[in-house]
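Here you get one chain, nothing else, as structure tokens; it is the form predicted on its own.
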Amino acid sequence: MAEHTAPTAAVLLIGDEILSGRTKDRNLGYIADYMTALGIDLKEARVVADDESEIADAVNALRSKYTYVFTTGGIGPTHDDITADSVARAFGVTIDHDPRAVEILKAWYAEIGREVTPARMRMARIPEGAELIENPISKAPGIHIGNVFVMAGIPKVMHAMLDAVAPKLQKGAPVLSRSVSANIGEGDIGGPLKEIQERFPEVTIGSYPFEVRSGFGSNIVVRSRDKRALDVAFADVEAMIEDLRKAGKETT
């Protein structure tokens, strides 16, 4: 059986407003879908408050474990936008106004007729040695240093930054998936589904319950990078569901 390896990734969502519930995160799901399409396995996601030491510790923990780390939030113009400083701290480098970022922002504010304030120029502070991530929406750049990509929290801007980052990423084999739904509860499916999973270690099988009028049903999703293993395992899942239906386990 062919073996497949893939790059791995983690997401670090930054901001008190997420933890307080004031802002509902809309970035994690988008990044997860994006990584899946690139064949990159998203392995972990964390949320941290606007605390420089906590952000730096999280960045260091994640960048040592995974191929890539993507952060969102905390790179705006206000006092609590401390992600750039925190990333500089994580890498042990200085941070200052980057001439490239300064030029981008000055040109942008001149174009739209806005004053170049000290607050706005905070977004030109970049850790030493970092590359800039293009921001075609509001121009203030993201940051790429080591295996860490620092992006905006505003979804539209983050989407654009992720598009700019994608060509730099190592791609993996795409993950294939097939799914089937049955009005059979997980209590009946659990045992035989475990047996199928044990027969196919190269396949990931997930069961996700839903409610029907007279009980519960299950959505079963089979995922793998190995198409042959996926097809065989999925056929076994379908056969298992048919056996349970014949045994009267299906609800209506």
The other form holds:
Protein chains: 2
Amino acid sequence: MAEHTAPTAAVLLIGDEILSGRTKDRNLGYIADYMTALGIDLKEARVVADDESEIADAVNALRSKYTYVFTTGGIGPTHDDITADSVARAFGVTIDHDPRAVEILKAWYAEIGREVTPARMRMARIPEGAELIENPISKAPGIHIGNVFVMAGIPKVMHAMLDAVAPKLQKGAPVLSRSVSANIGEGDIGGPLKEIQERFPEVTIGSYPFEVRSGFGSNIVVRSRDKRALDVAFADVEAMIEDLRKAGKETT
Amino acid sequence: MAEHTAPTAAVLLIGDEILSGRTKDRNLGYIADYMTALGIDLKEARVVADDESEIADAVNALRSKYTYVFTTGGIGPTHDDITADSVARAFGVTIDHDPRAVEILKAWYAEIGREVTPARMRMARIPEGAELIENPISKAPGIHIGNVFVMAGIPKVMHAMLDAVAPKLQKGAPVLSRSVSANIGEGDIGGPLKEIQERFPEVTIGSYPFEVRSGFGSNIVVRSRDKRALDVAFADVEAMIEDLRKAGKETT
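Show the other one: the form predicted together with a further copy of the same chain, since we just had the form predicted on its own.
Next comes the full complex, and the chain you just saw is listed first.
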């Protein structure tokens, strides 16, 4: 079945600022949507601080478990940008100024009239054996090593890097989904919904509550790579909701 | 030094819907702010799918490493709500309907005129030896077992549970922070900022870029539990920025 052979992915968000609450992450949701569109199953995400051994440990745990790992954050020019070094450590390789990256950055700073500082040249430090990920926004490249893609934390730059990376990725069959919303609480839906889930192992049924005036309603989402199974299971969900409405379970 | 004895925490967000992109998480940022206000160092976060062994493994990895673990999601009445069972498995204890929780739920459903369904009673299943976390919004309790706090995924309910939990937590000295924004790129700031960081190991200096019309500016954040060190280091950061302005590094 296609589902079992779909590529998998993990996201690693790097940065003290997310854990202190200063920055509210928007990258995970973006990458999640992107992976879903490519048919790649995002299985796990982690957030770690700017700490070389924490980053390296997380990279190694995730890269051994999933098809792809996408990191964001920590590849800028300041002292707290230690992702490239941490990834080199995770792979047990050296890191140094990469002639390809040096050339890209020098040309860019000449064009925009910025001084080539040692801090800016930090962004040309690339682990041995890695490929560069193109950054059309601010030029400092991302890093592709093994099955790990190291991207910027700035959303606009990360989006461009993900676009650059996407053609290299193995795609899965797209996950199809159908959803329905009802002003019926999960406590009434839970029993019959469980029976539908058990009858259709080829689909994944999720239930997500929302508030209504006098209680909660439910969004039911049915997902599958198998369109026929999806449609049949979804018809059962719709019939179940109709039955519960007739039984007076709808709230307002 | 107070910094070394501060309690630590991790967050575990549970749910397929976050990894598929359907739901954009808002709980991590809220808990991060909350921990910062309590002087508790949030060190790591993870997002895992609705999978019992993945949840149990993550709970065990995190609870052995940090003072506290806070989970959100998966404690509702539907078949995909498996957090309570997964936490019982992580702790190697049984799980069953808890008389205290059953009583709370029965009284509540009698009050609001809802049927007591088996699905609703799923929310009274509590691991052996756990305490309940009060839920003033929708009554179904959270779970406190060992150093793990199991909370709802619905933000409003999670917020109320965190308020109920907070008095039980060991607090740390608050982390103080001062920040300054400059229309100067990190490539110009990076060198002198690194020197300041090296002179003041008692503070943590972060630099976060933002876009301006013709490039990037930088937000510099200095954090410390030591007010004197914070003020002295911050004065150096301000002086550094003034020097860079005088040197014509400001962009527009």
